[in-house]
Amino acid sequence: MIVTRPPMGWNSWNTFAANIDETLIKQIADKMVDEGYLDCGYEYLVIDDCWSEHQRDERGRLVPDHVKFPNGMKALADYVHSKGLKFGIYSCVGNYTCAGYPASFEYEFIDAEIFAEWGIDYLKLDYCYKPQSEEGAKLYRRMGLALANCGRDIVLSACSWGADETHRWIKSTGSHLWRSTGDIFDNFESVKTLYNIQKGIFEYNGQGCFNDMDMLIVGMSGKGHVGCENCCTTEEYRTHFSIWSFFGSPLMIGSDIRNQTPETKAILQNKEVIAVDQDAAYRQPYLLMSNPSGADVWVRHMENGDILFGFFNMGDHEVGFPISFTDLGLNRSTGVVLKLRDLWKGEELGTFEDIFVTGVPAHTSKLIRAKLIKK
């Protein structure tokens, strides 16, 4: 199985943690369809930790919690599939999940078999309780082989937090995406920390095995499991979504989509920004300019020949950026000018020759898409 674009969907952990059940998952499935999320590309509905009983059955198989999921995972998967969605579940490479439930160490082929029987389409595989004597690379390779031989296409999401130099070996495992960071929290410092990690590893991203910067916190507003009192503002959520989209991270919503504000939906469902994340060429970005205060300008070449500018001001003061087209390799001798569009405002900014100057306020971002026009 080859995954050509970063997966998009919804995950239960950031808001609900252990407070999950069949009714909630069905409600989320309904909302993903009825509120337009599926139409925007959010197709995976993923149940995170705390879904199983604390003991395997006599055959060594995982058992769904009888209270939370009385009809079992096969029936729930069938419901999710009936909505046109794909269904995901959670385990760990270690002896236990992060919350202390049975995990997949030395049960990889058994678990892959039952996940296939249930109709699972996506497996998030965490890194907790990994035996110190075992290499993480070997454990992910074993699960990768188990899934590849289970008779069903199942996306493998390797959640190893970037530990043990994940970036150096993850593409050997059969994983389709890999977590490059620790857990996100609903505050701007957390977003800033995860963004800064990318500066040292962005070149390891790529088609088939996408760099996962963790699930989205857009719209959490301080609520839920990773909510904070000093939660992000709407503008900071927009910056967060801009960064994840620019770097091509999987987009997994973590907020409660049953109760979203219009402002939150406008961020999560901006199709022009989502198209950045889902651009088929998936070319490596490069850093064009950096300010000591923490503001950067990145550039990415898109499939159709457009140029994308990502302005990210993680600092506390507004910064102005003069962009010289010569620094893009577009000297006057090329005979081209740039027609610019602001993807968040949905506005054409005009046609520019040689230079473009813009200011970026603190904690904000701009995504500017440029079309090359012959003079």
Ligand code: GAL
Given for the second form:
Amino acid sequence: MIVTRPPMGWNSWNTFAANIDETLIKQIADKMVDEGYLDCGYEYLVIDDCWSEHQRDERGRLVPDHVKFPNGMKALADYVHSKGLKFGIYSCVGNYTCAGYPASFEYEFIDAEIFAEWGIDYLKLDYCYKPQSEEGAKLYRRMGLALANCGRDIVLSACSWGADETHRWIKSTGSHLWRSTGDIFDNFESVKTLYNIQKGIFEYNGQGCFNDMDMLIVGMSGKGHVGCENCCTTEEYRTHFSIWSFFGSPLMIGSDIRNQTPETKAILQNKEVIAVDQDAAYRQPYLLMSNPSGADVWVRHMENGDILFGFFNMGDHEVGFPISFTDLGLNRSTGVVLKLRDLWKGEELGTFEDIFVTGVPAHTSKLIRAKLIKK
Ligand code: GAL
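Could you output the structure for the form predicted in complex with the ligand, given that the previous block was the form predicted on its own?
Now the full complex is given, and it begins with the chain already shown.
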């Protein structure tokens, strides 16, 4: 199975942690469809940690928590599928999940079989309680093989937080996406930290195995489980979403989509920005300019021949950027001018020759898409 676009969906962890049950998951499934998320591409509904009983059954099989999921996972998967969505679940390569539930170490083939039986489409596989003597790569490879032989297409979402130089071996495991960073928290410092980590490993991203910058915090505004001393402002959430989309990260919503503000929805459902994330080519971006205060300009060439500019100002002061087209290789001799569109404003900015100058206020971003026009 080859995954050609960064997976998109919703995950229970950021907001609900252990407080998950069948009613919640069904409500989320309904909202993903009724509120237009599925239409935008958010198709995976993923249950994170804390879904099982603390003991396997007598045949060594995982058992869904009887109180939280009284009808079991097959029935819930059927419901999720009936909505046109795909269904994801969670385990770990170690002996226990991070929250202390039974996990997949030396049960990989049994677990893959039951996940297939339940109709699971996506497995997030965490890194907690890994026996020290075991190599992480080997354990992800073992689950990769178990899933590839279970008779069902199941996306493998590795979650080893970039530990043990994950980028060096993850593509050998059969994982389709891999957490390239530690856990996200609901503040701008955290977004900045994950961005800085990504700047060191973005070259590893690409079709088949995407760098996963972690679940989105857009719209959490203190309501979640992942902390919030200085919750992001709407503008900061927009910067976070711009960065994830620019770098082609999976987009897994972490906030409660049952009660979203219009501002949050407008960020998560901006189709032009999502199209950036989902661009079919996923060409490697390159860094065009940087300002020592923490502001960068990146460029990515899109599948249809457009050029995309990502302006990310993580610093505390406004920065002005003069973009010389010569630096893009578009010297005057090419006879090419650029017709620019601001994707967040949804506005045409006009046609520019030789140079484009723009200011980027602190903590904000701009995504500007350019069409190449022959003069
Ligand atoms: C962490 C993981 C989180 C979440 C949590 C569950 O290791 O990075 O995304 O899955 O475990 O316990």
